[in-house]
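Below sits a lone chain in structure tokens, taken as the form predicted alone.
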Amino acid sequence: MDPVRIAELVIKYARDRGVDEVEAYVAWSDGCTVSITRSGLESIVSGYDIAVGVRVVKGKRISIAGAHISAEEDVRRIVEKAISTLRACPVDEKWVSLAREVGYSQVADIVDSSIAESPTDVAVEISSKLFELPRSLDPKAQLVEGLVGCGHGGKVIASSYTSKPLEMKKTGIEAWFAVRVSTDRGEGTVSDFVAATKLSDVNVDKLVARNVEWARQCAGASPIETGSYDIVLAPKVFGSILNVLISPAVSALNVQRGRSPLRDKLGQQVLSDKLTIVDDGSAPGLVGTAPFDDEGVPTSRKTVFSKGVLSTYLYDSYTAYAEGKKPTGNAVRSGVASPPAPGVTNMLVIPGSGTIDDLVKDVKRGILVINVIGEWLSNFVSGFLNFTVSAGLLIENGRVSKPVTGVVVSGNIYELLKDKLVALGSDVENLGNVYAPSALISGASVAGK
């Protein structure tokens, strides 16, 4: 099935039924997922999928329907379902229109021909490396489990405001894995995640070597005493915290609904002057890069925090038009049957200088935080941060010493990132579409034994 034709059919069927506005969102993917256990490659699943979302408008009533399809005949049923529920939908007095500023931005390096042509071969090659490398680096190391996804896909958007459907294609790789090392002190386990649009951006050898070493250092970990500690956050830990607490707080939808602590904070110093954070959906070759967002609005680069000063919120068309503004190209859909909402494209933290080892050298008493769990339970509405260190190392007088696990770090994210952020490293890594360096925060509250 041709995604462009599918989008055109949506527009035709809806217009024939006399709606005021219509939007078609078609997403397709063709890829492979490999599961790995300590015994080897466990399963390989591949396939093609296409899904359609339809948004129709009559007056100020808006209805959405969507589903995965297997034939063109399914398209009419989705359109009919969206239209049939219009009468039951409430009137939205804030509604203005679907996105009108549609088009493309210039983007590069989001398609890797080797992935597009042979996603299964690429996924199997990466999976085999993840399985074999730990043991080759250390006879007492092994891969515990892993999951590798690889493929290509795209989206097509058409609406009452497009002269012809907008179309984009993209490739991607994602891999999650955990390695374990046995020592005389006990076992240490560390996990990691990598995501990229191109195979050249995935250095499996380097990732596995680093995690085997960290797992060896973390063997036999135990809690430490409760107290105040400086904490050095590994790049992906820092990225995860920003994704959970800062990303939703800069969404104009959360701001307008009174669910963001950043409401009425534009132009104010809310983070440290060491922190500049950019949203850029047009940056070359990054995970969240695309020529347009999930409403067809061109992506762009915008500074969200300039040296800690809040410069802008992120808007889709609905939230932008409600304030008489233009959308910023940040519409994101959680599924084809869900309305778009403002979200980050690529969140980029402008790095500092030095490596994570340099940050450690500046700490007298602290924790190097390598892996965490539970950070997703933090509350972005209040800004309360809470996570458990699952893999970490105690820092004493600028050097790592004994391994640490099972301690809880908590605090208000804005206090930590405004008043207690000491330094940022230069070692940027990405957790999905969030690109962040390591970070040193002083005097964090740690609950231990």
Second form
Amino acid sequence: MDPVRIAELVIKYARDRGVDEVEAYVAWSDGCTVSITRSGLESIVSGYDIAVGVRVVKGKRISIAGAHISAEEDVRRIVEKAISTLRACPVDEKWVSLAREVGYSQVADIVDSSIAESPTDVAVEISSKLFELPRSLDPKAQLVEGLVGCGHGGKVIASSYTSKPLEMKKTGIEAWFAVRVSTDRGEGTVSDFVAATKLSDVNVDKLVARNVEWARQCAGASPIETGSYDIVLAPKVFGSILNVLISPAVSALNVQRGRSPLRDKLGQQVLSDKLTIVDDGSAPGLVGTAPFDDEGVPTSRKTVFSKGVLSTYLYDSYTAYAEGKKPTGNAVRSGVASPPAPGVTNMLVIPGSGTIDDLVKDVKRGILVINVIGEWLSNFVSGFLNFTVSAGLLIENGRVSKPVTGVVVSGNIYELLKDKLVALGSDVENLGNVYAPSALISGASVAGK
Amino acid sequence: MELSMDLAERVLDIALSKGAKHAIVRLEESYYETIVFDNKLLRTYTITSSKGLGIKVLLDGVPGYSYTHDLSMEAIERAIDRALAIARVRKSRKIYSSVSANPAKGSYTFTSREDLAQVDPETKVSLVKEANAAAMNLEGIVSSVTRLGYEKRRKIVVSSFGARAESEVHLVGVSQLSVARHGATAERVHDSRSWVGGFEHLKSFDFNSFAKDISELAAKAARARTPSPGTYQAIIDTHLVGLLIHEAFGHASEGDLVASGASVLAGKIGSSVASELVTVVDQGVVEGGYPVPFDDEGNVKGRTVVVERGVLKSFLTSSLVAPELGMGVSGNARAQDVGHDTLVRQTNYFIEGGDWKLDEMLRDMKNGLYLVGRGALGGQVDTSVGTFTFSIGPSYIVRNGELAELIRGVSVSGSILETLANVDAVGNDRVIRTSVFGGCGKGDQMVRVGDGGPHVRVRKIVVGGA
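Having displayed the form predicted alone, please output the structure of the form predicted together with the partner chain.
Then the entire complex follows, led off by the chain already shown.
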């Protein structure tokens, strides 16, 4: 079924029923997912998905319905379902309109034709490589688990304010894997993740080699004494922490609803002057790049923290209009039928200088944090960070010594990223759409033995 | 097209006639309704629905899986062809030498007495609206988010191994998130309740008090401090123990991880992995849990004793992984939806009750922590490293055998092979819970689970703090 036709049908049916405003959001994907174990490529899944979300508005009452499309007649049913709950929805006095600033921004490099043409071949190729490489680098190394996803997809948005449906297409590849090395000190396991829009941005050889080395160093890990330690965060660990604690805090929705610790902080020094963070949904070739956001508003580049000073929040149309502003192209939907909310597109942390090894050299007593679990359990409302180190290395007098696991690192993110942020590396890596370098933070609280 | 046993059988026949040695056909239909109020404003009233078909084929021990939401015969044939094409990919493929089965037959229903989808939308909206306001209208509360969720899920599984099974499960629930501010500090607390069934459960439930209680707890927590970091003795309440057993042991007992060497429990069958007070069970249908009478391969999910009095007895298995581990098939192959192939997953995973009463445990421990599940957000484990973590809700210091001051929710951590061995008391008050708002994540999939147990005391657990 043609996604543009589905969007056009939604608009037609809803107009016939006399709503004030209507929006159709159609998302489709065609791709392949491969799971790998130490015995080889295990499950391969390939399929095509298409789903639609419909928002209707009448007299400042808004409701949503959504579904996977099984047949064309489903479209009318979905529109009817959305209309059927309208009457029950209370009037939202803050409602102005659906997004009016719809259109495209210029974006480049988000389609890789080799992925679009044969996602299964590409996924199998990358998976085989992940399976074979560790052993070829070290006979005592092996891949333990892996998951590779590869494909193309797109979205179509039509509304009362689009003259014709907005359309975009994009390719993507994601791989997660864990490698293990056996040593006479025991086994060491680490995992890593890569995401890109193009195959040429994925360097599997380099990635596997680094993780085999880290797994070797992490063999036989144990907790260390409770205390205060400096921490060097690997780029993706730092990126994940920013994503959990900072992204929701700059969402205008959380600010307006009293949930953000950055409320009333515009123009203030809230992070270290070493930290400049940009949101850019139009940057060429990045994972979060698109010509328009999930409401059809063109994406754009904006500095969110300029040398630690908070310069803007991120807006979708609802939160922007509530303040008499224009949306910033940051509407994000978690599913086709979820209401849009402000979110990051690509979060870009401007790097410092030097490698992660340079950061380690400056540490007297600390931990090099390679893998964490539970960082997503941190609390953006209070700014309280906590994560458990699953793979890390103790640093003593500028050198890594023994491996560490099972310790909990905690602290207030606005202290850790302000006066306690010592330096950033130059080694930017991306965890999905968050691009960040490694970071050195002094005096974090560590719970261990 | 209507989803029926006939359609599933027809698809199975086509797959076999196209050359599949074996095939499993899954049909699934789901409905989800959600109403969310955020600071007294309706955030969303959404209804979503989905229908689809999944087809798994086996060719000489190699599986292939595909799916379609387009239910025309043409699209279904395309999905079968895709699955077969995948099973013919041989490069680096894992080959299964045998498959075992315990096929389910029959129809299982866990449905509502009063279907929430048929209840007047205005009645539902006003329930959520009132609870949201009740939680917002309290001193110090700056934000209140209140949800109602209702899910109906119908499944049909037919396989060449003999499965002919159908199920329908309805699940309803409410949740509340409250944010309190005290001076410059803020705290959030979240909790939810879910029941198998429909509107009948909401009619006898005091939604307003539930929401208000969370706000009161958030206001208290905003004034509390975090604990000092370190290792503590702790009693884990009946709500939090579900997270503990799910993260600290459940994932590591999943047979696919064991077979691939990604679990520290590999090779430990027959060994002592826990204190002898501990018996751990995975059971498909149990009071309070999410009913899974059969899995997504069509195998019966009964009761699996994983740990019996401290000794590791068995792993959770699928039909593919069971022969590899030399075990019977336990019916734990589950998928998020037809868009995903199955993984080995927990169903309702819990610790069996023991003899202790909570006040005896407290008196006997004297000093430590009482860790509470209300307000906990979830957990995670790295099964190959053996380290797990989960968050706790606002909890209590225990001093001289009594609950003393409240502390804020933080994260705790432990080791899979040590934590259950350190259990030195197990309560007699087992509770099992599920949730319509979440579940368990593995790979890129989320499935509904149940978990629980009685109060449990551990000699050592690492508690974060600042």
